[in-house]
Amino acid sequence: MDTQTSTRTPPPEPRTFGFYVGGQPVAAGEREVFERASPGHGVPVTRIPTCSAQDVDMAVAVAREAFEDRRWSGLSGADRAAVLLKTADIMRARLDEIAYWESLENGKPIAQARGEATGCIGMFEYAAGLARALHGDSFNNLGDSMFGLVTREPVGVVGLITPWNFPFLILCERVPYILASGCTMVTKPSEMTSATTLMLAEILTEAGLPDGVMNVVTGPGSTVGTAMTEHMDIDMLSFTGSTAVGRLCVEASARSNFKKLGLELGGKNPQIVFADADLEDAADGVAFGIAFNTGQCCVSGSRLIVERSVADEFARLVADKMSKIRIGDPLDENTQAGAITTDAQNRVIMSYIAKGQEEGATLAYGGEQLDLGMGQYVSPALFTGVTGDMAIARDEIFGPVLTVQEFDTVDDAIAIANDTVYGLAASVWTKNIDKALTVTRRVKAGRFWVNTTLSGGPELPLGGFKQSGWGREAGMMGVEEYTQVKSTHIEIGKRSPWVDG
């Protein structure tokens, strides 16, 4: 395990944002600041408003005017498609910006963050294509006296709820989908990493976004995240977070208006590897997969389950790749693996490590707090012996704790995978066409990855089975997701009567 040093540093004071309605940013006034501390320097980085439920009241109906005016939803494709092509070009002009503070409020190595950054260019200009292709179908197979359409509407007001482990990325793989739909919007990103999205909505208004057609609310679930939730006049909320807070989600939407919902949850994701793989890389793509971002990722495969053949000799190998994975400062260029991004998770992080102990998991690497004079980080643990009633192999951790289970045969890899509430994403390791359309066709899983993990773009549509949430993002699935469907249906000619006479 390599740790690094830093090549830049945070700014000598925390930068002052408020937060954005109507097409500019608004002061905090009287409210209370929220102010964040890098997790990988342990110093304040920017100081970001609380709102109330007064304040999102205030944003929902600035969008609901926004709506319902159609100063968005009334503009051709063509136009709208212009707008998230401006956006792109801003961003791409802002790249480092966007990633610096990324990193900063987040604690991911910043050549990660212009990594996500830039691939969230590639979202903003791929649907910016859709917003161009929408369309909806026609029957032409009534008779003489009837046709038939079949249109997509904007589904109106969207509620947007971020997480604090990939800011800028989940938050572009739904807005500009949102944005092709002809919806309007109120965001809330994570108090923790606000910068960001507030951002991105300044780079929105610069490039043409109508005002109040994207609104941010800032501040906790708790107050802000619940209006929301809540809302009589939110028309459709996506959230993307736990299952316990998605069903929250679900009980408020039934208490409220019944608002439509997309929800990506959590995830227990297996990598399956099979000995007939290449085991040098797939034990790369099994570090990759429960490193990258310290394992605070909702698709990051923390349950690996091997071929019992090679389970001893795999286990080494993915040891001595986390061994030369290089943490450090996320400011430095070389760093592979950051700050934990919060203290209660690292908390969490720290307890489920000494919890796998307790259970008679072997710690075969790492799990160490790490001391690196500044920030919270911590080495990526192996356990081994690990069975599927541990904690360890059945709670989301949410951190960089990969588990070992071993199999005989096929349908025992595909038990085990899918022994879980969960069924977010999935990884198969092998070269046998066979057993790898075996499990792909098997495994209930929204995301797969065959001999790969953690790759994709814009095209294809993301979300999860069972307890991992509802919906799709990204694709056409993610612009349709904001639509909803109306059936019309066209008389033509002279009606036959009902009533004689």
The other form holds:
Amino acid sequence: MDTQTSTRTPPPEPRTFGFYVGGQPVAAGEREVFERASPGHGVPVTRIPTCSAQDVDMAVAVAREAFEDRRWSGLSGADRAAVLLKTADIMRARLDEIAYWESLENGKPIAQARGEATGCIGMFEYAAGLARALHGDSFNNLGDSMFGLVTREPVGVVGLITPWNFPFLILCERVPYILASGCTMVTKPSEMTSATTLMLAEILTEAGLPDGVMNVVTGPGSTVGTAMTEHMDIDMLSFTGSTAVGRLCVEASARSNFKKLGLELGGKNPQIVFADADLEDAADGVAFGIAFNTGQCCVSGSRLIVERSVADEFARLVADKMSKIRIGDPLDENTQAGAITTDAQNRVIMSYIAKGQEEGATLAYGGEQLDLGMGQYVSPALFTGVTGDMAIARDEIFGPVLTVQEFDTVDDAIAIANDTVYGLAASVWTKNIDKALTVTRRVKAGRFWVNTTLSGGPELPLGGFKQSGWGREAGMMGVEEYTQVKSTHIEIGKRSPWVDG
Ligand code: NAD
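Could you please show the structure of the form predicted in complex with ligand NAD, as a counterpart to the form predicted on its own just displayed?
Entire complex below, previous chain first.
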């Protein structure tokens, strides 16, 4: 492991943001202000208002008015596309600024933050096409006296709650699709990472999005998030975060107005490696899959399931790759893995590393709290001798902690992979097409990678099986998700009477 420091620095003073309603920032005023420290440097970088339930009411009322007067839903798909494309242009011009604030609040390497923001531009460009492609269906086969139409309408006011691990990427996997559908929205970023969401709201206004279509409320989940999940005038809630809070969203929906839910939740994702794989490639992919974003990634490949005949050799290869990952200052262009985003998450990761050893697994590599003289950093941990009943093999740790389990047959590999309540993502490494396809077909996961991991883009939908969530984001499904379907029967010609005479 190689540690990094940077010549680029955090801002001398924290940047102050307002929340965002009706096309403009709203200053904190009398509200409390949350000062966020950069997890990589330990210095304050942003100041964010703590909104109240009344602020949520105000933002929802503004979004409701913007929806009902059709200032956005009434536009053609082409006009909506023009705004999304202009947004992409402005994002491109402000790429470095977005990456800088994302890296500061989250602790991720700046080069990675820039790569993610570049991917986000693609999301807007792709969704612009979808705004024009979205269409319904018709039935011309109902006999000469009847015609059937199936149309899609925007679902209404959408609440969007996002987590801190990919604040901008997760936002942009949803916002352009929600807007393409014609909905209006109120967004709540994680209280830890609000800056780039507020920047996007400002960019959308500059790009010509009508005021009130995209609003942002800031503050903690326990107050602001709850006010959204329970709100009677939010028609749909898209929530991305932990399975535990996802469950609260379902309960709140049932208690309030049965709002439609999209849920993207946790994962404990298998990396299945067969002896016939290109082991060098697979080891690189497995190290990347667990250390990328310091393992704070819903689709991290956190369970290595490897064929017994190559297990020892493969674990050594992975440990060797881990030892070469450049961990350090998120603002250094060469850093590959940055800081752990929150103090609480740092404690969770270190407690699981201790627990794994108490449970009898062998810590074969890493798992140390690194002292870089600033911030909080952890070296990726590799646990061998892991059994399926251990907490480190079952719980989503959300950190750079990889467990190794061994298998003898294809059926064993599939059984171990499916031995989890989650079903978010999975990877398989093999040069045998039969094994690759059998595993892909039988492992329950919403996203699958064959001889690669963590690839993505705007075209393919995202979402989970089992307790990893409901619904799909991105792709055409990501727009359709934010619509509701209306069926219309149209009688042609004279009605055949029901009442005689
Ligand atoms: P979290 O569930 O604690 O918080 C997510 C968001 O929900 C934040 O904005 C938070 O403020 C808000 N929130 C918290 N409590 C709430 C409540 N009672 N009501 C309403 N909102 C509330 O998750 P996190 O710690 O920010 O992120 C980590 C989790 O997110 C992990 O479990 C990870 O797997 C999951 N995640 C999933 C995906 C995916 O696409 N499936 C992507 C990223 C993260």
